[in-house]
Every structure is written in structure tokens, then in C-alpha cells.
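Take a look at this one chain, the form predicted alone, written out in C-alpha cells.
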Amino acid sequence: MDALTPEHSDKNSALGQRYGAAIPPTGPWNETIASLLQHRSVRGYKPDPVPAGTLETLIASAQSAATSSNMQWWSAIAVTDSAKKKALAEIAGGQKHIEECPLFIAWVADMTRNQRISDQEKVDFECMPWLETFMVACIDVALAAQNAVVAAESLGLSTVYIGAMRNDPVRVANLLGLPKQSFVVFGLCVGYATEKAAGEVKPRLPQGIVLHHERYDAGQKAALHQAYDAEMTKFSQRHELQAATWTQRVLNRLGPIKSMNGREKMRTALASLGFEIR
């Protein structure tokens, strides 16, 4: 490919955007590579609804999605009543994009289903209280929810996971209405974004940290990662947050234990739910 030509150039800008400084060599390039690299959190929306058929759409690339031995372990609630989406909200820490957005999505880690199975055919299902099979299910949502992300964002629209659901997640279960041994992962959001709110992709930790080759390798890495650092305080002036450095976002939410907001009783929470991870 010619250096200078408009798809070089365009592969050099999103990965300059994602990256700073240190961009990786990377090789074959299109569209759907540079949309992913395009990604970005988004926590404001217009009031404006969704296509018609949008939904279903994007269910139908959640469903496109891997999932372990096909036991398609997850459910999705649609949500757009705004009395819903408020008490979503509130349970969230009061983030206002859950009620800004005309669509969102609670993604179930759904066992019930498969349970009904058991008893219907009367047959003991041995795997179904293991950590293992908890894992799968959860593994599976994520990369359902993934995919109906890339999909809202070939389309135009905006997303943001709401991780916040799990702050309290047998009072969602109730608002929801879930049976027992389902719960939910994260919420998303899913909307147009405001103009003040699309703003700018997010540096990530360069491939160095993150990639290896053969075996792990911690070493050598402490160059790079101060020059992240350095990339995250820039990003963090221009937006005005409060956590200037990568390593300082990693203190403050790792550091403290409040800062789970009532996450750390999740196992509790589990049980109550119908779970029985052993």
C-alpha cells in the first residue's frame, strides 16, 4: 500500500487516536477494523428513538455471537419506560445517560432456562451449581453484548456498558422481574449521542504491556508504561478528570473497598438469586 494514500492515512489517524505515540505496526486494514478502533464510551443522548427494528437487530448479532457449546446461556430486557430507566439510574449512582438513552439493555446471565430443561426432563444437571458453568454464562453474555455493540456503532449509534447494575443486583432482579439463577451482568446504553457528549476516543496501554509472544513477559515494561501514563494525563486535561495518570485511576478503584459500591457482597447477592456456585 502507497504511504500516501487516503486508507494509509486514515489507519495512521485512528490508531494515533487510540494509541498516542505508540503506534503498533500493524498489517491489513478496512472498514470494519477502523470502526472498532473508533470506539468510544458515550454518556450523553438525545431524546431521538432508535430505528424501528433496530432492537431486534442488534439481538440478532448478539445471537450471531459465540457461545459455549451452544448453550446460549443469556437473556436481554429491552427497557424504555422512563420511570424504569430511572430507578435503573438511581441503582447506578445516579448515571443520568441511563435515563437520557430512548433504548436500554439489562444482558441476563439467564440459567434458568437451561435449568427449566432439568426439570422438565427430570434429569439431574450435575454441572449446573459449578464456578465453571457460572463463568460460561457470564463469558457468553459479554461477548453477545460486544457484538450488538459493534453493530449500534456500524449503524450510527452510541453505547456505554453500565457496569453499575451489579451495585444491586437483587433489587434490579426485582425491577426486572428475573426468575431465580438469573442476573444481570451490566446494563448498556444505546442511543445518538449528544454533540458535547461523543467525544474522543481513549488511549489504551500500549501493545507492548499487553502483547506477548510465547510466554509472559513483565519485563521491560516500565518505560511504556509511563509513557501511557503520560498519554491518560493528556487525555485527562483536555476532558478535566480527576484521575490525571492510568495508574492513578488503577489506585483509586482498586485501592479502597468502598470504591465497589456494594459490589463486594456479591456472592451473597448470588445466592439470594438462586445461584449455587461451588
Ligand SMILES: Cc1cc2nc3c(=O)[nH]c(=O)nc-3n(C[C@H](O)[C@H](O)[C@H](O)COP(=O)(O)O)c2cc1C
Second form
Amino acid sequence: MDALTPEHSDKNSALGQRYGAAIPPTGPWNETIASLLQHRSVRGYKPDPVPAGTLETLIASAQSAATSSNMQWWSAIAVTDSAKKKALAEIAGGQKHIEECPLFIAWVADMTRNQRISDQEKVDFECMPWLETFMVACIDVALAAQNAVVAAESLGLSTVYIGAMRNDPVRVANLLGLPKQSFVVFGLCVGYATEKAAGEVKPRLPQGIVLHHERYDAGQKAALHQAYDAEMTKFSQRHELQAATWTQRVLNRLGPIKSMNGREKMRTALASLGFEIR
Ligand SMILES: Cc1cc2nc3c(=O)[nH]c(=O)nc-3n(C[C@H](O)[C@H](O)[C@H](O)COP(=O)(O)O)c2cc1C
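Just the form predicted alone so far, so send over the form predicted in complex with the named molecule.
The complete assembly is shown below, putting the previous chain first.
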């Protein structure tokens, strides 16, 4: 992805790409927001390495995200080794962009580090084995990684998250030498997009569906939903995607259990990685 072009920095053009016809009446605007609206996941990378120091810049950006009570519940593992990326791609159901990208970052919910403080200080951490604490760790991971994504895109790099690391969290943990009580929430491919894979902005639901005022309004949204299906049909046709409408994608993704690709066993996997989640 190139740096911002005048076309992209144009507010209406950016909003049109994101929403199609349903452009919301937005207010203030700047280059940062224009850059956010240009986000798209990229699934094809040139072999060119990222410039020296980029990883550290991305991590500094990630560490600048808010973190619950400053507990900093995450770690990141940078993977550039071809054999390792190949193995990770295999776990992810053969996602070739994992092998292609020059830099793959595994984002770890790391409860080991704080557990170590418990062990060293000989203080039982009663707050550790709870779903709430686990959720806080995963939230911290996501906020940090998204800062890295925004930073990468601002540098003209492209990314795609790889949730498919959770297809087999135990194998991923073994491959990356994770200690107990840590697990890869998702991975992130980072690199320069090939021309073919640079892609385009994917339309999102109209704001009238996602934004509520004062209280949740589950009222008549059918027309907006249909309008979004129509936008996604056009997008799908341009990209030769199988499921045309968004509704169809939701049906395919949430209907059959097989679409979880093994992730329905998450509880068991987490238990074997040393997480006790009450
Ligand atoms: C947590 C998370 C996990 C994801 N996992 C994958 C993945 O394993 N493979 C993939 O190709 N895309 C993955 N994606 C990318 C989404 O498919 C993508 O963000 C979504 O379709 C919207 O498209 P956009 O990012 O281009 O706007 C993931 C995104 C998120 C946020």
C-alpha cells in the first residue's frame, strides 16, 4: 500500500469506499483518520524485508496502547524463519501469506510473566484463574496489536491478522516455545503487498446498524442490512468471493461447526496450556 494519495485523503472518497452509498455525516478529519479508513487486510506479499528497526517501531507503537491497570499482559514473538513460518501456515490451514510475508508476529496473551511475580514474591494471586483476568489479557493483546497495525499501515506496510493460530494453540505454543499460561491469540503478517494483493477497502455495515444513541435500538434495520448485502455483493463479485452477500458469509461462518476449524476445543487446549479459567 502506498502512502496517502490526495484521493485517499479526500474525506468523501474514503467514506464512500468504506460505506458505499450510506455515507455517514462525519465531522473532523485528518490524515490519521484518513489512514485508518484505508485499512484493508492483505494476503499476498513481496519477499522484500521490512526496513531495519521496523519491528521495534511496531512494538513501541503496540506498547503505547492502553493496557488494563498497566498490567501489560502480552508478549510478541517475531518470526522470520522460513521453516517456522511454513509450519505456522500449515496450522492455519495453508494460508500461504504466512510463508510469504517477511515478518510474522505472534501476539501472546502472557500470564506467565505476572505469575512469575506471584511465585517470586510468594503471594498467591487469587485474581489469576478467572475468566475476567483471561479476558483482560486478550483485550490487552488486541489493543496492542491493532496499534502495531495502524503504525505499519502508516509506514506503507500491509498486514493481515491470523486468528487461525487458534486452530491448534498447543502446536503453536510448542513451536514457539511458550511457557505455561501463555498462548497465541492471533498472528500478524507484515510486509509489502504485491500489486495483485493490494486489494481494496472492504465495505462495513452502515453506521445506522452499529451506532446506537443512549440505548440499544434493535428496531427496523432490514433496509440497511439489505443495502449492505448489496454493497458486499458488488465487492464479492470484484474479488470473486464465493459467498456474495454478507448474510451468506455469516451463515457460512456461524452455521456449521466445521467452520471453527478445531477452535471449538479451545477450553481443552487452554487447560493443557496451563490456564485455569473459572
Ligand atoms: C482477530 C482476527 C483474526 C483474523 N484471522 C484471519 C485469518 O486467519 N486469515 C485471514 O486471511 N484473515 C483473517 N482476518 C482478517 C479478516 O478476515 C478481515 O479483517 C475482515 O475480513 C475485514 O477485512 P479488512 O481487514 O480487509 O477490512 C482476521 C481478522 C481479525 C481481526
